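Below you'll find only one chain, the form predicted alone, shown as structure tokens.
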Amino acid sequence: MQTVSDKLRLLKEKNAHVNLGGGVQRLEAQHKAGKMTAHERLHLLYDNGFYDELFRFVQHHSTSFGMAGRDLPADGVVTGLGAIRGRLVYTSSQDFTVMGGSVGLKHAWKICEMMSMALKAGAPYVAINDSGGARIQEGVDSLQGYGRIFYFNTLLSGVVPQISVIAGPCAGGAAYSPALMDFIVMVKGTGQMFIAGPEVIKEATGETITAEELGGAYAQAAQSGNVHFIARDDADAIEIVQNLLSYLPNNNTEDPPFHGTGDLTMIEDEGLNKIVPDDPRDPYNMMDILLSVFDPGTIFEVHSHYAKNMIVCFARMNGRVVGVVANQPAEKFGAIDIDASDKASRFIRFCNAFNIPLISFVDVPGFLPGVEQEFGGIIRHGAKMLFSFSAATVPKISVVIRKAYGGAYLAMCAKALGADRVAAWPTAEIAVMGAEGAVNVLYRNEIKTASDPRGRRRELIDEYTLQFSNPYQAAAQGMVDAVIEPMKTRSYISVALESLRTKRDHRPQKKHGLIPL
């Protein structure tokens, strides 16, 4: 008969065994590869390194392909919960030292249990991916496990924030779980994500490419847009997750964390009055405006490597979290293309799901023209922005900086799409199209027959600009609430946000709208 001391000793032995994962040699190999272990990542993620590990003694039950009696500590995934900056967060951290972190039925069950607990508790869920993929030895059981993970990702979507860290391989079907989550952080050099690897691609298409070129951090952030943040190493990835969570509510019934006194700080930056160039064709950096308007040091850009002609970021205004969508005139003159449409639409829908007010900064000459864009579906993709802003019920504020032409202006959340407040700088040009294009259409014959075609064209452009391409015409029609001095932008947004804190927007009952996918 075992004594209490015997039972305690056995518990310590089992705990030590599980903490060693796949053994000392494999832990050392993990470190040599520049990666932390599954436990080390969670120790760094949670406050004071403390987390409550659950299901640590779960084992696989497979008897096929040599799996019978095989010991896989924690079945290759560490699951637990704890506090991150004082807030409850649930996690799973795959252990590459245990059979390559491969996903079997019980491995998947543990992950689903953590997601289920996060859903019930109304708390964020963070998944750290470092896995060779499906556990082939378990056959269809592994496939069933992945299916359940995808199902729970979908259940959690829009209810609690989901963040994925790609800290190692994440290939094949495994890549779809991060894709179903809200944000992906990938570690440069060690993280890789793709559906079919280089060898499969070469066999199928004859194309030659390295794993890093195909599925590395930069490729997935800048080319495919799957990855939102690139981290230098595991520690940097953990810090990104911690900072990101500081802008997000625990769930869709709560407001984001508030860091402030409740007072409105009306800072006026005279530099904003000089930021827009005199020549409407000259670019400038929209980020300079954002840095001047929002609380210092609070801009947290998302998707910074992808579709650079569109900026999406979190920021704080008087301590309150907002989501910012802004054209970037320094890239493609701020025109909206397919990638920019997708980038903005996804961010808009996330902010709306989690009660984060949306602020648009508009300087857009139109949707990007071109055969490639048309055949790629710019109409369908651009419609996603129209749908996303129209469907959003959070406070929506728009500031028109310069160009605001045609359907692209509407897509940036004009009054017609439900913007609660619209302000314009005196430099704003709100029209169906630019003055030059409009004159070419409206006065083509008159210009041709004029004694001085070039001079007459210039006169007509000036007349059109004076009459139509200014904010006062739009203000006269109620499309713009106020024409403001640029230096007063922060004050305007501060008051507008405060007045919209109790906004209620009632919509027709329906299961969900049908966004053009």
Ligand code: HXC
The other form holds:
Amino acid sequence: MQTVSDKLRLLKEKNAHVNLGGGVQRLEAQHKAGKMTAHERLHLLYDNGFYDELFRFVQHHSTSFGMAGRDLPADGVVTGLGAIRGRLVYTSSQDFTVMGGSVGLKHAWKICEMMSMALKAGAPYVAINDSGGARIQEGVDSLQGYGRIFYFNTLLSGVVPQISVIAGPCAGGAAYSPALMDFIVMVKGTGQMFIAGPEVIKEATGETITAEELGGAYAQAAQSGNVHFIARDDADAIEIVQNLLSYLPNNNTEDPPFHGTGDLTMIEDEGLNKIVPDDPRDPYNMMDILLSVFDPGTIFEVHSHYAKNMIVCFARMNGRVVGVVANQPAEKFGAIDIDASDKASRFIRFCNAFNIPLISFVDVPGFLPGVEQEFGGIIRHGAKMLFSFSAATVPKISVVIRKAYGGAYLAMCAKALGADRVAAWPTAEIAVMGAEGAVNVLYRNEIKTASDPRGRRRELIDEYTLQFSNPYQAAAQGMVDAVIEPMKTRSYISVALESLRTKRDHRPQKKHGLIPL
Ligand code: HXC
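Rather than the form predicted alone that you just supplied, could I have the structure of the form predicted in complex with the ligand?
Below: every chain and molecule of the assembly, starting with the one above.
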């Protein structure tokens, strides 16, 4: 008969066995590769290293291709829950030391259970990926498992925040789970994702490229825009996740965490009055304005390597979280192109889903002209911005800094798209198009037949600029609430946000809108 102490000893042995994952050698190999183990990553992620591991004794039941009786501790994925800065978060962390972290039916089942629990608890879900993909021996069972993961990613979408960390391989169809989540953090050097690797590409198209060039962190952040944050190493990735979570509510029925004191004392930065150059063609760095306007040290930029002509970031204003969408005149003169439209639209929709007020800073000469842009579908992509801002019901505040021309001005959340407050700096130029373009269309014949065409053109541009390139026409129509001194921007936004805290914007019931995809 087994005594109680026998049973306790057995539990200890089983726990020790699972803790070893794929064994000492493979754990050492993991470290040698510059990676933490699945448990070490969770230990760092959770407050005081404490997390509650669930399903640690789950085993696969496969009997195909030599799988029968094969011992795979925790079936290659550590799943659990715990507190991150005091708030409940569910996780899964793939264990590469156990059969390359490959995904079998039970491995996938564990991940889905975590997502299901996160959904019921209304708590964020974080997935740490480090896996060779579908467990080849388990065949279609593995595919079924992936299908269920995608299904649950979709169920959670817009209900609880989902963050993916790619800290190892994540190739083929496996990449679609991170792609279905809200944010992707990828570790430089070890994280990799692509649908088809370099060998397959070489065979299919003859192109030669290394795995890092194709699927490494920089490529996926700057080229494809799949990755939102690049981490130096595993520890940095975990810190990024912790910081990101500090801006997000637990779920779509809650507000983001408030980190303020309620003190509304305003600092006015006179430097803002001098930031816009006299020559409207000269660039400046929009980030300087954002850094001056929002609470010090709270700008948290998302997608910073992608479509740099559009800035999207979280920030705090008197401790309240806001989502900022801003043109960057220092890149492509701030024009909106396909990538910038996609980047902004995705961020706007995330903020709206999770009750984060939106603030836009406008300095946009228009949508980027070009055959490549037209054939690439700038009309469809640009429409995503119009759709996302129009559909957003959170407080929406816009500040027009300088250029605000045509459809691009509307796309940055003009009054017509439901902006609750629109302020303009005296340097704002709100018009259908820039003075030079307008004069070319309106006075082509007059300029051609003038005794001094260049001089006449200059005169007409100056006349047009005086009459139209200012905020007062728009203000006279009520499309701008206030023309403010730049140094008053912080207090304007702050008061507007407070007054919009009780905003209600009910729309007719529908299954979902049809955003142009
Ligand atoms: C079963 C796998 C595996 C997999 C790795 N392993 N991937 N076992 N199924 N998919 C095992 C290896 O056999 C090895 O076992 C151990 O994990 C470590 O792998 P190594 O190859 O030694 O590691 P490394 O050199 O670091 O290379 C990592 C790797 C490579 C680049 C990920 O393992 C690899 O190419 N794996 C196969 C990737 C793949 O083709 N996956 C299927 C994609 S299809 P031992 O016992 O020797 O230590 C797919 C479809 C999903 O994912 C569709 C969803 C919709």
